[in-house]
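Given as structure tokens, the chain that follows is alone and in the form predicted alone.
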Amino acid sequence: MSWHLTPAQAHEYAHHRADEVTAMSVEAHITHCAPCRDLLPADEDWLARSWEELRDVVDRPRRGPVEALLASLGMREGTAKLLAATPALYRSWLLATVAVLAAALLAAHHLPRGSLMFVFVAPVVPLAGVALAYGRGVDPAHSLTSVTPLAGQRLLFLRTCAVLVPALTLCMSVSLLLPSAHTPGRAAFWLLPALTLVAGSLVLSRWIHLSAASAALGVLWLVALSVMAVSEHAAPIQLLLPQAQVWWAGALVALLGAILLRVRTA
């Protein structure tokens, strides 16, 4: 704008009656023209309140409920803040987990062999959460968190633990309500396979994206169950019998050893 505002134009703009083109021109002009800026009425009380609210947000940021809970449990402020900033996909996964486990519980009580649905789902639930908890493409803030002191292995494992706690809690709660779960030990038959799949995805994430590693292991688990379901000499439940638990425990120990080695050499 090569000319200056007239009082009439300033009045029209201040009362939101100027067209869009004129309003944009006025805003571009008054940023570097003090005399024209003085023509516009200023609400000093509103400006004072706005600056005070801005200073309140910047100087005294409020903690969300998740961050406050983690801090109350003794977690350091920086770690609690980082864990509270979970990706939006993680929250969607949590809601989907509740819906899927509720459907599995209903199937177990109302369908013949309905407990098999829980067998198929429970070990994959934590794995799906891990796939959506960390990494480029699933976390909009990954570019920011990747340059923080907590980036890399530590953030990966923190996010994994943050996923495992609610996932295992939900799965255990549902498994205790299954018609065949008479004891806590029998209700936890899915736990070792679930932890082994999660540990395997963390080991594979050294070479491929964590989401891809989790997806590959999840598909492998479902394929193995499907093959055993159609086989005449095997059944899916055999993967969870006491004899199989020994093999799952051995695999989990080996994978945890690989993870510890990776952390020490990182």
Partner chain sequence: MSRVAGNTATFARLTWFNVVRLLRNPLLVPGSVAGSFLFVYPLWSVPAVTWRSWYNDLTYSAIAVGAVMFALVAFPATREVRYAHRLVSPLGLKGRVLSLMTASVLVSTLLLGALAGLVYWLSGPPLPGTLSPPAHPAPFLVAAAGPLLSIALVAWTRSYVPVVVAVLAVPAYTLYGASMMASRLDGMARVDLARFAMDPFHLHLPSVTGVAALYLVYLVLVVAVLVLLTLAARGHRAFRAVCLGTAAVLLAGVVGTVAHGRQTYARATPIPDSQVHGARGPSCQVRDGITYCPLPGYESWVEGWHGVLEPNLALLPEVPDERMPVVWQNSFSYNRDLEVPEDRDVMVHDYREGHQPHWRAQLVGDAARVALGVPDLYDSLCQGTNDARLMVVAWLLSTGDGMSRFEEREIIATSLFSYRPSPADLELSLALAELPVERVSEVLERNWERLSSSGGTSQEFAELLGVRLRETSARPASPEDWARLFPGHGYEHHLGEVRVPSAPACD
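Whichever C-alpha set is largest while still superposing within 1.5 Å between the two forms counts as the rigid core. Positions refer to the first chain, counted from 1. All values derive from a computational prediction rather than experimental measurement. Compared with the form predicted together with the partner chain:
After superposing the rigid core, the C-alpha of A10 moves by 2 Å or more between these two forms. After superposition on the rigid core, displacement of the C-alpha of H29 between these two forms amounts to 2 Å or more. The rigid-core alignment places the CA of S72 2 Å or more apart between these two forms.
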Contents of the next structure:
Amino acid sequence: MSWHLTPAQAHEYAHHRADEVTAMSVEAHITHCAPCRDLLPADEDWLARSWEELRDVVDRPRRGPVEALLASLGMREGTAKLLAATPALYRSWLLATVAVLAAALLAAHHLPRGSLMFVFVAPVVPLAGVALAYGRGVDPAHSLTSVTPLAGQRLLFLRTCAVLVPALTLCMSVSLLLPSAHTPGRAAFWLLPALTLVAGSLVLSRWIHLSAASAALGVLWLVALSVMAVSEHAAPIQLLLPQAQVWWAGALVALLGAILLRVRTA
Amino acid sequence: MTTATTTTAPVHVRGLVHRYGTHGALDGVDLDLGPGVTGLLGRNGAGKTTLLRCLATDLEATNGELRLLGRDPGRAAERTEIRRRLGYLPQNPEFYPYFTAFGLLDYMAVLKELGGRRARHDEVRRNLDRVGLHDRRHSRIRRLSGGMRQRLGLASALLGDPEVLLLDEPTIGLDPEQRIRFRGLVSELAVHSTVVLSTHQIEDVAALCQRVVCLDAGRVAFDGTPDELVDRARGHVWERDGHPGEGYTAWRLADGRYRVLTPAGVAPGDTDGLEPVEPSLEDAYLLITGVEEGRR
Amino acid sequence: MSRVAGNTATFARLTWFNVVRLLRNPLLVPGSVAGSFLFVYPLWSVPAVTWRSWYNDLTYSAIAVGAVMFALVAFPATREVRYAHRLVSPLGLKGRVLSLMTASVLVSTLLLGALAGLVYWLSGPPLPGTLSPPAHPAPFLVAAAGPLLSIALVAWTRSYVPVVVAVLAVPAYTLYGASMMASRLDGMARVDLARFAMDPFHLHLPSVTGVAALYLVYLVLVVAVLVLLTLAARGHRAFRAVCLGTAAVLLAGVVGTVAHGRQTYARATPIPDSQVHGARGPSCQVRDGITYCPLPGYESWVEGWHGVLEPNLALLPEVPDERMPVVWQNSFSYNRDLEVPEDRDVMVHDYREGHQPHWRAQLVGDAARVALGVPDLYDSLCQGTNDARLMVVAWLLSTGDGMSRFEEREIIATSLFSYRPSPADLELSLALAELPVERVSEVLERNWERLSSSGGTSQEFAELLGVRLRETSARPASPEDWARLFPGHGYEHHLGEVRVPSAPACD
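Could I have the structure of this protein in the form predicted together with the partner chain, to go alongside the form predicted alone above?
Shown next: the complete complex, the earlier chain at its head.
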């Protein structure tokens, strides 16, 4: 091309006053003519901002699938990051939970009264996850994270949520696939005990390590079941009958109250 | 009026006691620390890490008074406020190995409640630059070397330019170049922040600290400037051609002579071939913490 | 050469270190003992221990030891697999994992050996029965499979997954078993997943050499597969391929062994004594005219059976040889292939519930019915209303010692019930129990021909004894009759279950 932009043409173009044909040929010209490009005024701030923006988009770490899913569900970006980033033991727990629940489902369909396996396991699945969710010894980076402002109860509750959501989803799916499950209401018999045990361990964690608290409650649950199994006049399943559910609900409300009180007074 | 001035110090410690079971790790520590770098010296097990963990609000002291930035870490709300303005590098920090360097700092920045995403990412980048990890920002942590992990821990402590910065053995595994860089970084921060540095690296103390605190068996054995510490050693450090024999703390130097420490001093006329020399900070440190007394 | 020797010495030292560390684990011994107790406790209701019951206990203990070791070994295994690459040592990762495997097998063997000895000592040796030599190592391999499986899982997952699985699943599974027991569904509880994996054959016969050998081959193959799978988790591609290939071949061997075993030894396969370990010569012996055919290893029990039968049969006047009972012992776990005269056979089992009245009554009743020629209801359905022979049987049963009055009446009722006795029969049977033994013997002596034939009636017997019966009905007793004559025994409720429209009289 033999012509160059005059300052007047450049001014016209920059202020969007050039006609369409001229604008197109100006654009075609300036893409390969540096001196003419320099005639056009530039918004340095805008450029810098855009560049930073672009750099951030290119440079920031890729989001994991869980984080992306949570973010797409409308969760705040920081919260999604905290929920997705979980201690290494969490993955062991998740794998183990899938394996055990699959085995329980298999047992339910192929063993006489095999659903009992699920009955015994489901209430402690979330508890086991909570035991491995937070604290020195189970969280490798605990010494780093424990002194951040979010540490303590807030991180504890976040991690608990990160455990509860998959645990409850998995257990619910399995319980709906049980041979005896007909309605979601009937399939949720394990839910209140599971939540109560988790709430109990959160309350206890004020005094002892969370893992120890969860272990203590898990052992308590097993002892209760064993006593019922061995006793002549009772069966473990009685702990999950509708009459017992009322008690579980009561205990859960009381424990949640204790947690709320603790959060508010803290 | 003294109380008013001491409580305004960013780190204010009175009679701090901490016990693990029956074992007392801290046995009545009194300290007031302000902006600048304070070196925390002491033998293994003297209570340095315990003191730092107490200051970092990671451990609750068994007894005593502790005020950080004028707040009481015993109260949850005040503790959270302290933690927003505090950076802590623990001894041998561990990370989630499957995180990237950027991802971990980003995660820590979320935990530290640092701004929106852009601001947070900028802060993460700035700190990765500061510790020279910018090029490795997308490497998984398990692929980083020990020194790089140490720098990552340092970057995590530096997030948000904390007003109180507690560093437990920060220069372990750093090469000389990184160590120089680290010193520059810390002295820059120390203009406005209170930095506490627990270390066995005397050169770091000599290069960085305006103040030295020596702990011994959970108590403050010395609190003063490095020069004051060196002054205390005067008259206790000697050199000699051969080994002075049993009962002396002595080691062989590169030139074949022996350096001799005499904690209890030497009786006049009993110098026995000992030539007095100018003590170094290391001599002073050894004298105040490491040498059993009265072995002569 | 010296390098190999050096490595072997290092391997041995590391293995010893691992053994000591495992043994020092505070959960190991209490966990194994508690687990064994939980598994074995329900089986301790059997007072007489045989090699078979001891072996069953041992197998359950092996499961307990294996489960505990499964959980505990995961920790050192994770240590080796995850962090050992940071250590520089003459032994590579594979060597260290192999050492841990060796140590865990040693520890489980040691522990199970101690438990086996303890149970053996508690059960008061010598034990009756036999164990085939290939059966001996099997429980130890079962116990070893637990830690080996755990190490294999850790090697592949590099995480604590096996521990979490064990912590979640083992208590639930144990509770499941316990509640099945408690709800009297033990028969169903035998559908036992763990047992299936540990013994997939139809027959579990430690005394039969063929079966025990197959089982041993199966376990050895499984253990070898586990070891190979563990080794295949790490190393060069070629090495892993070789390990996995060998494991696949062995796995095919496992499947083949199981298929072969299930085909050769189906559930009802009759097994002759010649296949049982320790069988020597003819298995039957005759004492005072009674033939006894114990299973190999149970010869000492003949004394017990004879001690029960002989005094009772001695109360009967001469019984012809062709009516003398043949007492033969069948196994609880398989069908014994033995020729016995069908109309004279009395079956006993290879478990003994001591000298309880019911066991004794069963043996004496069966033998007496053979001697008197009363058909066994299992063989031919018949009606024994007013049959004097049944009265003799009932009388013999009532002469036993050490029974409460209720037990005595219960035993009499049980022996008569299915033959549909009349009210007069019932009354006479009760009256006989009250009469002096000599008087009844005397009457039998004098009228033996008549009373031991199918024509003799209970009315005749009563008249000969001089007993006056208030009950006159000769028709089978109604529920009301049962409730009146045997109050509190509840037979009136069962009557509907045996009502047969028309059964011929027992000849």
